[in-house]
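First, one chain by itself in structure tokens, the form predicted alone.
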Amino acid sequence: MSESLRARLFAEIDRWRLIDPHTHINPHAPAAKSLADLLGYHYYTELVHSAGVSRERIEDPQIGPEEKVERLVAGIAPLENTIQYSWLIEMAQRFFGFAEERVTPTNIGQLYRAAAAKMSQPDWSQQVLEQTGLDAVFLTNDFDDPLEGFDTSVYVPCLRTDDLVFHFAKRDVRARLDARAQRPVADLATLRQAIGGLFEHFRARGARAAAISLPPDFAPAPIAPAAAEAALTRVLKQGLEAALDDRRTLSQYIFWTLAEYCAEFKLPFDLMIGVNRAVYPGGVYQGQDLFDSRVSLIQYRELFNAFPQVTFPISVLASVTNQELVAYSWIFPNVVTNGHWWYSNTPNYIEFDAAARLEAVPQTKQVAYYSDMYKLEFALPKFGMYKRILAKILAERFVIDRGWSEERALGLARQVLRGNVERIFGYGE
């Protein structure tokens, strides 16, 4: 019964058109141009590097896309057990007619050519959206992005704020903000005006959220204006040579200001919590960051209490933090569980974490999944993975264990997969 039930639930869920609420898609080039754009995804480069292929061989700037693919495939066999490898096979089979179960040095040339023929079609991006069943994808836009030249109803802007909070001391970041504001930041008043201008610009072009990734030691707190003004003065004068305490004070002030503007502009503030940057400096590009277990959501209690009118969709990097996230979403009306991020985005962790959320968190407060993808093709295997797990949880824990009808279980699935995205982010308003 369980297997056939799971299959029926999955078949129905897989028919639905969805919205992807967090990606790194470039709206001017949303789909892959060659197989190198897919195999160059950091999941593959970091795993192949971990399995023994040198960074220099993977990131050699002198090679073209086909040779890069050949080099990666030459070292890909140890990855065959991973879920990431299954994503690759599913994309190859579904998009490019690949008939084999393994990608090898012997068949990669054929696959490369088949992919190139598809990807060269002028409407390839739209084909991928249709085949994947996506109505829209949320972007990750630099704060100075002009947000021009793309359909913002399909490629939905999102204000990414990491540079403002953690890299304001860098000269180029300040120059970008000055250019966007069309005046230099000279004091707290002009800093706040510049940040407010960013929100006006993004909101006018259909933005549905602001977002930031946060290290384990960050703890939001309000900063007194006098202390913030003094820190800003020194950072403007000294840049990266400013004292660490001044840079931290300014980071706190800017973060709190962003939350204030989220409240004013009625935008959710996506918090992705727990990433340690450059833990492994010898790793490949984007394969250097990790987490540790020092992070706790108790560090955000003051923020959640201070801004009850702001919705905070929370992603945690480690599955070990999921129970805490469930508890905070259980208690705080403005805390929402959001997806399965990065190192938690494998079936074992997803099933455990998603079941905990579905059993303990109000159904209106869960954003089930996002792809975090850089190219549109990855939505198909990533969402497919999640939907299979969701069907399993619903079949076993709700229909069989709790006696729910299949229709009721599917209603829950539709809410967490699509309905909550529309309501929480105001998509379609």
The other form holds:
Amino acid sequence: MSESLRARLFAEIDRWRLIDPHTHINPHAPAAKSLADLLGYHYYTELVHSAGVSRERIEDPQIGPEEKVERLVAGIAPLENTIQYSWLIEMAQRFFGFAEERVTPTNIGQLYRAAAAKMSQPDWSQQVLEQTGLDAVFLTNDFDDPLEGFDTSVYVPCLRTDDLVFHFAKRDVRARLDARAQRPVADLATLRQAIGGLFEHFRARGARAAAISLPPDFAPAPIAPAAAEAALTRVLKQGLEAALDDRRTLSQYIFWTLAEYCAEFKLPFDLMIGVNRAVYPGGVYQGQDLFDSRVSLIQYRELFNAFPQVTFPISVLASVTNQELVAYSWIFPNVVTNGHWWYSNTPNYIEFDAAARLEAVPQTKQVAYYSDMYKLEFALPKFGMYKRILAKILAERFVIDRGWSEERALGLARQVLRGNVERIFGYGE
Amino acid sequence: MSESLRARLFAEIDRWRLIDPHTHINPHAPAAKSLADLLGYHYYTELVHSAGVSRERIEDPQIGPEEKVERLVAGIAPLENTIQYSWLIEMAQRFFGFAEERVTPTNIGQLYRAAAAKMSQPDWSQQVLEQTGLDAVFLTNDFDDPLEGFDTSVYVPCLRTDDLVFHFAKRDVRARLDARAQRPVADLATLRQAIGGLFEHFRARGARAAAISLPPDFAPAPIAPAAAEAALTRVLKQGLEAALDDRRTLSQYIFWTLAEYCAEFKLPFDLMIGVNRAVYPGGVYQGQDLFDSRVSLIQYRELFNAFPQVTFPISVLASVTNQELVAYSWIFPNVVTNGHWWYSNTPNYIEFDAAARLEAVPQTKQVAYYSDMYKLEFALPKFGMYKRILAKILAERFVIDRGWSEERALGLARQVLRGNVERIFGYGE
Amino acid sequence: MSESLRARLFAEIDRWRLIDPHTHINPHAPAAKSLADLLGYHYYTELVHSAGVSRERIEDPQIGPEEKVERLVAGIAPLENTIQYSWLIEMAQRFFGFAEERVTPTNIGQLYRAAAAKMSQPDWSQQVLEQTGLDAVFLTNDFDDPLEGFDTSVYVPCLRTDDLVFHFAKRDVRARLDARAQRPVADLATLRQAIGGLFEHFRARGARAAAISLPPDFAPAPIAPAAAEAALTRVLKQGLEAALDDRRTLSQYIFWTLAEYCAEFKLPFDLMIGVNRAVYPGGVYQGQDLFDSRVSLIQYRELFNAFPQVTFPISVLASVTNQELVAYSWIFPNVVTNGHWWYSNTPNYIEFDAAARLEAVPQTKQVAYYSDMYKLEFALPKFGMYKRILAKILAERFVIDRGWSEERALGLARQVLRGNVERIFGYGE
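Please supply the corresponding structure for the form predicted in complex with another copy of the chain (the preceding block corresponds to the form predicted alone).
And the full complex, kicking off with our chain again.
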């Protein structure tokens, strides 16, 4: 019973139009220009590299897109078991009429050309959105993004704040902020004004969230203004030479300030918790980060208590943190679960983590999934993966184990996949 | 095969009479007086609050039980997916003839009255025990509970010791201990005598365990008498103003003393490991505690080695600690697994954790489940949830995967559900 | 569909000849001499002890093998649920014609004699290898093992290095190293030469890996020669009396030196991460070690970056570390997953951990399983357990969920079970 039930639930879920609440889409070039934009995704470059191909060969600046694809495909066989590989095949089959189950040096040329033909059509990104059933995708915008030249009802701005919190000591980050504010940050007051200006700009352009990724050892705390001012003064003067303590104090202060502005501007603050950057500096672009699973949401206790009016959609990098996320979302009104992030975005972790959420977190407090994609084509296989797992969980744990009707199970699915995205982020308001 | 097999195993398991080895039942009012006693359970108030209803509205001291129920039901729809909600519906259906699958503002009045009618029957608590198939429930008694006026063979006393270990610096706790001992604690000798007196009293009234819940950073250790005496002197004088170090030293000393008395009085010492109290102080009553999953049983190494004659039934709050619990129970003769606690008491964590225990811990060293309930009605749906999961594990991992007969699987179920409760806690001796 | 599919996949997998890439086999006595060699395995002695039999009774030096078996069987009933018990029954049935599903005081005599009859045959170890389908087993050799008197193409040497890294302060360890090097270690230069000599000797005898087990708090780091020399001087003089800091510095230095030699000699360095030794010193032989699951591969960041030319097959003791292992193997070219170790070698942890690996780690970077056995007979039930789980994962997560053909699924199984062992360890080169 379970397999046909799953298929039936999936078929229905797969018909719905969705909103993708976290991506890295460039709204000026949302879809791929060639297969190299798909195979160049870090999931493939890092796995191909991990399986034996040198970074130099993959990132050779001399080569064009077709040769890049050829080089990657020459080293891709070791990845055939991975779920990431299945995304590639599903895109090839669904978008480009690919009829095989493996890409090989023999068939890649034909696939490359088939993709190129599709991608060269002027409305290709529209076609992808249509075929995928996406009404909108949320972006991840640099704080100084002008947010112009695209339809913000389809490409929804979100303010990414990592640079402000963790890289303010870098000259170019300060320069970008100064430019945006049209006057230099010279003290706490001008720093706060500059940040406030970003929020005003983003709100004016329809932004729906602020977002940040955080290392495992980060623990937000308020900083007294005098201490913040002192740290800021030294960081402004010394930049990256400033003492680590000063830089940390300032990170804390800026982070807390962002939360204050989220409260003022009524923006959810997406926290993506747990990444260690550049653990493998010899890795390919975007294939260098890892994590330490020894992190706890207790580190966010003070934040969650201090900002009851701010909604915090939380992503955790380590699946072992998911039970804490379930519990914190079950207790704190302002904490909601958000997707399955990166190293936890593989089927057995999704299945385990999503089941826990569906069983214990109020259905209104779960954002089921986001693609995290850089190119629109990836939403189809990534959401497809999630929807199949969701159908499995609903079939096994709700319809069979708990005697739910299929209709009721589908209602839950719709709520976490679509309804909550609209309500929590205020999409369409 | 698996679904009918599961159903068959469950049907048999569900016929057995059980003992609930950990509850918070008040033996003078064991069953609910109105539906407000069920919907007022923190699982509902905290989830309804988390889903949007203010604490003030839920805890308004002006309102009566029916209005409290109405207010909770008005905000309960977001919980319909949760397993906790399913407990409510199962109680409504099984005890009160409720025929629907959701409680709503429309149908709650009728349910309230149906429940009231049942609950007003003088033998209602007996009916609940009978319908649930419970022979006895273990209590959680304050150390100064007189333990009088109830049948201790059905309502089995257990000595809860959190106050002694973690709140001895509070004046009222010391006053309660002094009153119980009939003389003031003035030094280590009188402290030990006072504690010993509690054990004598509890033993005389048939107590079957001591119990305590512990924060993630607690690590038991013996304290030299001189150090304990010095700390005690200062805590007696300064109360909550005493230095944190003194209070911690005294906590350690009292904890270790309790273990010594458990040895002397041959009482198991239930350790419930991992809770952080009042993480969300703005939450509803009993809906403020959370946890930090970064805890290890290595913290209990010295304790387990020092007291080979004391059985430690261990509950862990974080499912990620369960593998350690499995391993420590497999190695230490005096460590046994105990139930699925709180945030780990949801189906997919129970299934994962229970399977690990059933596969690697001797069958005599597992206490399968306890309800942790405050009102008797909850044993039925909570044990029901566990028994369905147990039937699933036995069906899939023992009968199918390992070729066991159903009879053999049921033998294992009976051992962990009933036999071990009797033997480990000496029930019926 | 799933059950017959699983059975079909298992039947095919079970026909393959394999290599066991990590065991503790003594090549001079590879198979058991009596049933006491099987029931004396620490999994049985420690579980029987945990379930109530005293260490003294189990380890009584006065008794012979048959009485030892009788004593263990007298206390073995509590273990009947465990997977370890199922290994015993499977060995009894498959090797010795045992027809029952439990060993009891009544039937053990007959089983003992049936086993003795088989084991006394001069080619018994050959029979076991044949019946199990093993072409070779990797050993765990002390660093001063002469490696003589056995066929190193079947019993493949591996250099175990725990003593060098963690016990160099012990006089007898240094004496063994001095004897092997034929001159005393007197300074860093002679220490390095002595260690280099071990690698030369092991390479000459066909060694395929170095290996070490590591406590949860170990974090490799390079040590400046001057600091290492100073620490070595004091440890050579003071032995176990040397300061902990000196001993730790020296551990670090020796560990790093081993990695350097692995690079030079092109040997994989098996890291088995997470064990705390002698947590329960009152336990039976080899039944005293446990773990702290709070460990992270981030501790190995510097090592993995410093030795890109060394392959590190990694085993983690805690299942909660497996997701990090998956991620580190997916990013670092020189990190590969290795088996399911000890407390994680039970079905539900294997299933969860193996599924995660099969879904996200390149198929060429996974060593599926090793037995860790001390006697050859254990490979059959242990690999059998793993192969059944692998068949289940392939059936459910690849054939059903992802639409793979059975042939393709079997190709993946063969790669991780056999192909990778050959390639990663250079077996057969």
